[in-house]
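Heads up, the chain below is alone and in the form predicted on its own; it's given as structure tokens.
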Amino acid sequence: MTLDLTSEVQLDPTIQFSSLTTLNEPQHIFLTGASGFLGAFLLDSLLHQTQAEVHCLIRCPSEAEGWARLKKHLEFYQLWNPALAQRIHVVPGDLSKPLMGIEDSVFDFLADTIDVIYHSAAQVNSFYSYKALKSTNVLGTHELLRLAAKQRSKPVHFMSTLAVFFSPAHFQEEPVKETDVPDVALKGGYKQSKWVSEALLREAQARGLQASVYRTARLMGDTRVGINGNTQDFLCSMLKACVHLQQVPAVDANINMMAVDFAAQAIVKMSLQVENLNRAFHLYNPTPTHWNELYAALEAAEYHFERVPFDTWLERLKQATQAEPRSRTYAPVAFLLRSPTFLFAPKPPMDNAQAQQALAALNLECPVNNEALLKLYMDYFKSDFFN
């Protein structure tokens, strides 16, 4: 049965957003995805760049388990502050359930207290299907529009990707511009359900919600020490793979990739001016890194490798794979290489002049992947992530 995404944008018709009083220093701020990636630094983000009491979406049964899971994630990411954490308010909750598995007293009480909405939150896995992903991914966004709605209306920042993109219909010479709609034609249940959920912000608008889409490219660890805590991503998991292989494909591609505590700065210096609002934006590094630059920092980190023509590498990765059905280094490797958009697939072109208007006017520069950020990224990964 084909999936019909378009019958999935479905808004509940009490969700109505009357006229709001935009704030260039919101006092309260409702976050998801705190315990995620690009979710933490966001976190990190907004305590330095507002006085606001941040208010933190945890998957979790009590507070208490909430803020211990909290805790250990921003420390994992050396970005624990004390003193910045009598802002932090943890609530329990659950994205896939009614209300966000808040509850109604709470839910009330956000509803009144809370002056802006960063949704970050998402359950990211390439293997899944858009059923699978729907109750968290797509009903999750449904129920923070409702929150956003409900007492006075509030705006809403919400995380996206440019995979939304990754179609055959905008493989054309003219590049996508930040004011065109995805297509629907999109295979992967991800990238599916980050198609509906945008359809449903648009809904939104529609009926009156101020809301600002951030579509980020691949982003990669932080650029003080270098952490990562995406290495599910595709990238990191082929490194890995060339890693314990022994060799590496020998392809002609760029990767864009950008530093996440950049994305989350980014992200969050643009939210606070007010005339970026109703808009989106494409976030992607102007200087894309080319897979030999990758291939020579792997080297310099004193990993040594064949280098042989892609359909030998990949023929390897299938023996492999074949040799260890259950290793967690080559299966998945396999899998994402079978997508029409793997990550050597040409993209379509890009256009980002909203988003470079708004940076420019910040003042911030996205960071070059250069020799010495590389080798920070593959001094994390080899201590960590490449055994």
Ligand SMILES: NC(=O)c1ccc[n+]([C@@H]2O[C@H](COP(=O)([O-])OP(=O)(O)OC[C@H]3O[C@@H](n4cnc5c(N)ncnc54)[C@H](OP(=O)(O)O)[C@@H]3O)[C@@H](O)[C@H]2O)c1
Contents of the next structure:
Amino acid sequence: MTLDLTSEVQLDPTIQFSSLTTLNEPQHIFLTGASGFLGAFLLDSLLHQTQAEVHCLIRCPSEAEGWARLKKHLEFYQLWNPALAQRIHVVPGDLSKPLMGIEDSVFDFLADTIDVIYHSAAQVNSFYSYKALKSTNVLGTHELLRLAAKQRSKPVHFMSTLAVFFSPAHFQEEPVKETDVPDVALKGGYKQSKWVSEALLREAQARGLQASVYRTARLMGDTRVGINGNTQDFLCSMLKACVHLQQVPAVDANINMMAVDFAAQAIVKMSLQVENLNRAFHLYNPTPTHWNELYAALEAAEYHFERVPFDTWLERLKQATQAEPRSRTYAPVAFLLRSPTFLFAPKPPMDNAQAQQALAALNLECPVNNEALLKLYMDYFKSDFFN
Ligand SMILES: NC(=O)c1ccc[n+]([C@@H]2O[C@H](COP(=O)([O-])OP(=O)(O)OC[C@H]3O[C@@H](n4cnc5c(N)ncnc54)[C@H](OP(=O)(O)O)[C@@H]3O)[C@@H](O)[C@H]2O)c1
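The form predicted together with the named molecule, contrasted with the form predicted on its own above:
Following is the full complex, with the preceding chain placed first.
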């Protein structure tokens, strides 16, 4: 049966945003996805850039266990700061459940207390179907909107992806604007689930919600230590496969990637400016990285390769996958290469006038992926991930 994404956009009619929000300094923030890659850096930025208490939705059996997990997670990214930690509160829950799996009384307390919501949690998985992702990515957003509406309206800052535009309708000469609505003819469960979430958000906005959408490019490690929590990503998997095959494909392609700490800092700073509310922002690196620069960075990290035509490399990958069908190095790459918008495929041209303006007003400039930063990334991969 074909999936009709439009019919998936069903917002409970009782979710209504009656009162207009007055935007003061937030005292209480609700954050999802703090135990993830971007979410950890969002939490750090929120703690540094506001004085607010941050209530983090964490999948955990108890507050104590969630707290221990979050502490370990922040330590992993070298973000743990005991002086700020007292402003973190763990809310046990699960996005895939009604009311996000939050106890009724806690949900009511949050509905009454929270000033603003940052929604970063999602199942970020390019292998799963829409059906598999729906409960967390779509119904989770639905329940989050229920929280945003209850008692008094709270603005929502939604983390999305530029990939919502990777559909045939947007392969046009005119760059995709931040004000454009993504076309529905989109392939891939993950992108589809983000499309439906964005559509739910638009429906809620039509009912009075104040919301901003941040569509980011591929996130890479942070600029201080290069730690990358996104290693299941296609680019990371591809680099690892090259290291193991000792071959790289000769490809003329640019890859857009943005350091996660910059993305988080930019999102939080932009979100705190009233004039940025009710807008969408395309956050991509103005200086894309050529595949050859990544290849050079691998060589600088003392990996040695044979450079071969793409088809030869594909054949080599196929052989390696057949020889090791359960390999976690080759199989994911082989699978992802089947996607029509795979790593090296052309992407629709993008415009980011609104993001440029907002970033310039805050004196924020996206770090260039220069040799030093790429070295930091490769050194991190070399320390563990590439083994
Ligand atoms: N990474 C990128 O390159 C990229 C690019 C564009 C957009 N984005 C968007 O940015 C956001 C964050 O991505 P990320 O890379 O940080 O992802 P991530 O590292 O995989 O983190 C996902 C987060 O979502 C949480 N989560 C998943 N299912 C949940 C559920 N049922 N209930 C509650 N929490 C749940 C995870 O919690 P657990 O720890 O319990 O699993 C984790 O905290 C996503 O919305 C994604 O679409 C990411």
